[in-house]
Amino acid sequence: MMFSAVVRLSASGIRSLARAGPSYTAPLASRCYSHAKAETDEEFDARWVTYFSKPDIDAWELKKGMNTLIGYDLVPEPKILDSALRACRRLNDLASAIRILEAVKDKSGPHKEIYPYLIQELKPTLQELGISTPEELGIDQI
């Protein structure tokens, strides 16, 4: 008798679940892609050259810009680095200039041909501004 009562209660419980009103589920997440125009490589480079070429750039803006730039999944073009190194010179900040070169070397990662290419392209600027590379200073061995 007890068993039949349990079966009857459980059966009525299942029926009540089946009769329950429509259940609402959360809408599926959808991605909202931007309809803005994608930035070309040339526009990206021009934006960063303009940023570092600001005559009133301060040390914080320089470091913030380099931190953002190094955070991207790319190695900056020589013209961007040229502009950043010139900003370092305007600020008389040799340490930041050397840090930029070290960051670019680190960013080049396993692609050993990138860093020498960048130094080759930046050599005239480095000589003009009196900036030594980490290798010339011997701090790449530390």
Given for the second form:
Amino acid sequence: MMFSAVVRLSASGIRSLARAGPSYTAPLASRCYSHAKAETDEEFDARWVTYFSKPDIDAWELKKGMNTLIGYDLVPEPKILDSALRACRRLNDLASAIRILEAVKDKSGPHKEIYPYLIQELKPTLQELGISTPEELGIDQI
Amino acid sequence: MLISKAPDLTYSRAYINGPCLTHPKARRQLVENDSRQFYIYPTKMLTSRALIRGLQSSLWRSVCSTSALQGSHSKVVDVIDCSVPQYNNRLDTPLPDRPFVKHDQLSAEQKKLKEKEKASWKSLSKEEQLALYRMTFELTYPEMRKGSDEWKTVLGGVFFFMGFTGLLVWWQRVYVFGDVPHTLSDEWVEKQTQRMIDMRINPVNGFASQWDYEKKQWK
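Can you return the structure of this protein in the form predicted together with the partner chain rather than the form predicted alone?
The complete assembly is shown below, putting the previous chain first.
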């Protein structure tokens, strides 16, 4: 019983398999990306610098901007932070300025070299505005 | 008719504005209470109406804390006004919706410091800058990140109660359980085993297959 079934398969089944056309293979070059223009890093930075540079920025906009920026999967560039710190100065909010520095240090996670770089780049601004770093105030340790 | 002012634990209450409900076993009672209407469904727990009324009047009134149901009751739990911006300590929200110490709760010297903040920050000492920070934020990032030792307490508690349970089980074994059946005694098990070998229990892969019938010993 079993053998006749096998013979039946071998006679017609394999032939029908052979008759099947070549299977479809997608060409490697085309991917299904969106055709929208992706924002470059420079455009992103410029957009955020402009956001914080608004002369009459209000406290809510500063908070919203910072919380959104920290929500992204990146550490902001020094120029964005510089703009944000100056916004804090316009709003007479020193605590938020120090908080921003803490937040970017936390944002760098295991990459311990990012924060010293940011402080080094921001040093002129920090000195100009008189902002102490969390380390200088001793709040980087418990 | 049940007039209930307190949260009712024996009946599930549906707060309804519209027409009828389709619960098949509902014994619906319309209760007029402060011009609101409650449809009350009895749960499987059969409690007498008098008991419920008694409970509601004596015990549960003190439990409810919403002002809508309190009436003249004045004991209130710590209520947070969720209609105003809240402060929170979150790593992903560096600047919360409001400062930690609210503006109208600042002391006189804190207010003076806030005025000084409007001038150049270079004139602020380190202590003053720290004070300004602490006015606005409760916890620093390292303080937020710091864990606690609560897990040790939890684990200790778990082991303690497991040990206590072990003591209870031991006591139970000694004082509650009777003797083990005689069919588990060594003598009986020996005879039983011999019988199983003689009967050739599971001779292919099981019990008797482990007995060597020529040498009369276990394989």
